[in-house]
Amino acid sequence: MNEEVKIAQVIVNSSANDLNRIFDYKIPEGYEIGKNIDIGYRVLVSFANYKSLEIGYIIGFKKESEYKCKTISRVCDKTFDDNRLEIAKWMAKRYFCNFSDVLKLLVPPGTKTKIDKVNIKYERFVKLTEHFLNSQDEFKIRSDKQKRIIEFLKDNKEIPASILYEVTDTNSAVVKTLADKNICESFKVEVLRNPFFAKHVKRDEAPELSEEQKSIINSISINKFNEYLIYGVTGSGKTEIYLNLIDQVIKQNKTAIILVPEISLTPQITDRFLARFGRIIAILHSKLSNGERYDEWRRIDSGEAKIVIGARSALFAPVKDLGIIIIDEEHDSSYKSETTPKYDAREVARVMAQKADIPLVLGSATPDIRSYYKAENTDDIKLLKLTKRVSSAGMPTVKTVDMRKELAQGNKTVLSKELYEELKKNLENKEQTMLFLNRRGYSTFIMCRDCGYVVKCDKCDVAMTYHITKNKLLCHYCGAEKQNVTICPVCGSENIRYFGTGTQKIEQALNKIFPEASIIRMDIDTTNVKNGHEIILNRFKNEKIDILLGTQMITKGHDFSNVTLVGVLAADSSMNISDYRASERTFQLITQVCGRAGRGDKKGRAIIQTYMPDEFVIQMAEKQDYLSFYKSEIKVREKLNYPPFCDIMIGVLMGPNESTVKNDAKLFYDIFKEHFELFNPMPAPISKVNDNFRWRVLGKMQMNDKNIDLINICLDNFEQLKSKDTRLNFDINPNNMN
């Protein structure tokens, strides 16, 4: 070790703002920079008066310290390199959080605690001994089981013990007897947990590309930074373009990251990539076990895996020689984190691509308004278009049904007459249907029809949702449960009514209307088990189930050739929310789910059920006309000065005492109003969650380096002056305005 360098600069793993700084620690004896200790190493240190050791990360070194320093207690492992450290520094400043909060994203899964919970997995193998193979001695083998093991091992050299026992119908006792005779030996081998273990995907060849696909591929340079937006109608072959671009990158011995918005999308895209590239892919998402994610991380770190597929956190995988980043369905809100650090994967990917001098490719049939605006009006993003479907069936036929007229004609069921007839036709033709409703549960709220009492969560200012499978009321904000209410607790009436419709209620109604049909439901309640998404999608495909009913999980990315009908129930439900993006999100949802119909050779149809058929959003979704919707929406945004013409700042103050929270909201307003355009503090739309009162301050600003610095200063000032009981949830351009 360089004798002059004695001090390691360590960030301690803490969410406390006053610990968001660098601490000096002595380097232990016997450690040498560049060999067994370096920048990016995870360490355990004695900190303050804490009884236990704390996790820290080395981010630098220096010769001496002006403080009396403790020595690092334990050096663990290297978790990130200099490039990823620079990204982390940028993210901490840009997303107004502690440096350690960002560093947690960069460490291997399961190693964020003081004692690592993920163990290396070993499997026992068996093989014949060299003594037996080379010996001239006679071995007396009388047992048939022993003979079977020896003959099998002669053909297979070494084999997992579990397979050996199954094939030869033996057990460990027989192997031990042979081991005592020095005929065979058993030993442990480290193995990686394989999330693809049960997958058997045939390798395929790249199909002939359309002229539009070829043109786009030729327009993308994979050897320098540029940002591209592929705007392609649903079913136009964007995934095949991704596969082709990644193939070029792999041939240059580089690696690729492809992000998908929903875990439910991962199985299908994984199958496509396995079929094309084999086992050089790794997947990362929250539904894997800690052990599976840890081993996938190690495969990526070792260079065995060249392609990383996953949700937004896959962006931080330890890839080497990164050659391209692709973000599929780039408009999706899941790319923006709602927990600290509140990063936008699209922004982080842009910085990563710039630093690596590689292309960033975004793709969507319904691009984010901000992305499309930049592509049309700046040089920051190059716009590439796919206008035709690759299937011979072409785009689906879409029709809107006015549910007000259905009611007037006496139809009070969940299905319009037209959707009923089309569903019936599909069942007769053995074709599949997808039905979309953006509400899980059975009923959205329960009310007494005599006194108007609505059952609300005791801890939150929201109505509870009835779930028929549990026969309970659930709060979708804090997770609280209540027994179902059959008698009004206020007036004692039994006249309790279930209002609204959720996926469970639709499923029950469909079973009554079409008792002969097979129906499967896909929402958060049915996919909360391991591989839940994949199990449902595989059943729908392989068992040829008639109807797939689901929430947003089914709206994008899925490609089933036998789905010829899509029904959108309550299409206007997402329009009535207090968010400037309500129209955009409604258009995206309807357009995306309608695009699931007719992906094969059969013509697709889609029916949109709505109580607001005259709304421009609904009309444009029916026409699948993104460009007309965009031109109208961008004029509204410009007039009202909404993104992309500004950025929205939001501060939500939360605490157990409403008066204190209100005062701190005023304090926040007073500190920030000196620099930014703010609206007066108001109670948040959901004014209480989990026994915490909530006040909100909204503002508009332009995100640039100067304003980022100002915000960090204002936040530091506010933290020093606010009440200890008040928590601040601060974000820029959040997904949720509540």
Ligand code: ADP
Contents of the next structure:
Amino acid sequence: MNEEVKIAQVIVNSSANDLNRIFDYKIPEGYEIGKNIDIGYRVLVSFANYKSLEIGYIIGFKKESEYKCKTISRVCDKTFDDNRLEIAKWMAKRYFCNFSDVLKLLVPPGTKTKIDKVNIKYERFVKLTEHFLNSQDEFKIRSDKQKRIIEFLKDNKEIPASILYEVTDTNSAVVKTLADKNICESFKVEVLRNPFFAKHVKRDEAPELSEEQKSIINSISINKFNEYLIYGVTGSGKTEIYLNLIDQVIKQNKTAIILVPEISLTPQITDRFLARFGRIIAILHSKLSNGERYDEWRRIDSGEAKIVIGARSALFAPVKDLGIIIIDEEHDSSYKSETTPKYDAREVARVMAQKADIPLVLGSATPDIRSYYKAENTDDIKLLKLTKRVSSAGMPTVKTVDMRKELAQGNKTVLSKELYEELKKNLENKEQTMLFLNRRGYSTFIMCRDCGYVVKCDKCDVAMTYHITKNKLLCHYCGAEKQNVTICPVCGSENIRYFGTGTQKIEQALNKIFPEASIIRMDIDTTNVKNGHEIILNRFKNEKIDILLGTQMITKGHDFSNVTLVGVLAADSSMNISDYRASERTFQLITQVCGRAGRGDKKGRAIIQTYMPDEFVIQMAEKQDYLSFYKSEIKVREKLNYPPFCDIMIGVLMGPNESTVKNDAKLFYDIFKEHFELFNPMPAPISKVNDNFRWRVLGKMQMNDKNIDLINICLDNFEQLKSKDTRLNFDINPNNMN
Ligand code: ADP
Ligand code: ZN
Ligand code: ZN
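Hand over the structure of the form predicted together with the named molecule; the form predicted on its own is what we had up.
Every chain and every other molecule in the complex is listed next, the one we just looked at coming first.
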């Protein structure tokens, strides 16, 4: 050890602003750098005016401090290495946040809520006794159940009792009988809360890959950095390529991270990985309990789990010797965080892959316009294409229906004649249908027909949605509830009308039109319980429910072979949002949901109901022609100077007093205008949420190192001059522009 180094530089795991800097602490007696203390160690430290100890992390050392400093109270475990520290530093600067905000992603889950309290869990295991294994022939077993257990244990050595009972269709009484004969024994083991531990998944082998798949795999070099974009229609075999690449990496004794959209982290994808690789996979997503997440983290940290599947934050799992990062459905908006740190997992993955000199593979059937542009026009991303579906049935046939004509012909129901006929056919043939509508609730707003009054949330500038299940009005922004309105509070009229259609209304209509059909609805309101998604999808599959009706969450990644019909009930609903990505989002949604049809051997059909059949995006979605859509869209973006030709900077100022907010919006504008091209401050499209007024400043710029520095300076400047009551929500290329 370097004798002169006495001081550790510590940052504190706190969101308090006055703690967001580096503090000096003396290294305690008996600690030696590189031996039992180092960069990345978790420590407990005390502050003069704080009662409890704070958790901190060592980020560096120095010889002396100019301050009179305290000694570290306790040195805990090593939490992250230098590489991860570098990434964290880069992220804090790039995403304009506190270093400690980033660190929260890197530390084991539950650290803040005292890991020591996470309960250790036990499970009962069964195995054959030594005595039996050495002298099998002496035993005469007649019971079939007993025979099954013995055969299964011979193949599996030790196995959790729950799995044994399930697979052999036996119970504890049979095991007890065998134990009494000294044939098997059961014992308790400490187990990690592995979310799929009790699952028995049959192992499978990789299929013979197609020529297209092989050629893509051959053009990806496993041992150096490159970013690739695999563009391939839904069901074209992208996942099979990921599995192959990961297999290569594992054979080199390295590890892999694969990100999938949060919403599609269903048993389907994990089962596929389990079947191919067995229990060396770990899954990380927001629905795991603290204990489960902590255990997965430990399995990764110890090297037991070599493949991490997860949502965007799985990028920060403590893997060692990372060999590849894969991002499936790379266009998905869940890769961009909308809360601090507002990182884009694709950007962070690129930096990580570069540092580790390993490949980054993106895949999608409808790539982000920005990714595709980069792949076509720069050397930053290499473009790889899969052109055909694997299944013999091929792509689904897609048809649009003009809902204006339906209305003209007197059809006032939610189903066009065409979709009605197809649904009927599917019900008769016992085939399943998915119906997609991107609005939850019953109706989107209610209005007085006499005076035009629209019921709005008291705290937000938002129309309230009627929920029939609760018979209440709900604000989808702040969650406020209100009694339903039957008499207009302004003019007293009873002529109140419900406008717009949500999933609940469709469910009610379907029940009327097809009283004999079984229907299951999937939206935020029905999936709010633990494993809510999974429960609904499993019921849909196992109980062979006729119709799955739902929002966005039914569109991702599911692979049900008996679904032969998909209906898009209101294709235009995402067209009218005031966002330059409206067309792109609409195209992605329609294409993804149509891609759910006909994934088995039977041909799929999809019907798109629209009031805008002449819109180019709807026509291209009908043809499932991403490339034509891309070519037209990229021209629009270039002409109007939108991403990828620039980056969008957005500052939303919020506070309880409108004039203060307005002044601060002006202040923000004045500070940033020195360096950037900005639009005048305006009330945000949603001008009030939860009693806070909102003003917005938009700007266009190019993200580069120089501008990142400038923004950081401007933000510091603004922070010092703004009113105390004003909060700023600042982001570059956010998902939501409101
Ligand atoms: P994607 O990820 O592009 O949607 P998948 O990899 O899930 O496509 O492939 C679609 C279906 O085709 C899956 O059921 C998969 O098991 C199967 N599949 C993929 N590649 C092959 C292949 N080379 N041979 C046989 N079946 C394949
Ligand atoms: Zn009225
Ligand atoms: Zn509200």
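If you superpose the two forms and keep the largest set of C-alpha atoms that fall within 1.5 Å, you have the rigid core. Quantities reported herein were computed from a predicted structural model and do not represent experimental measurements. Residue numbers count along the first chain shown, from 1.
Item checked: Cα displacement of E421 between these two forms reaching 2 Å, rigid core superposed -> Not so; E421 is displaced by less than 2 Å.
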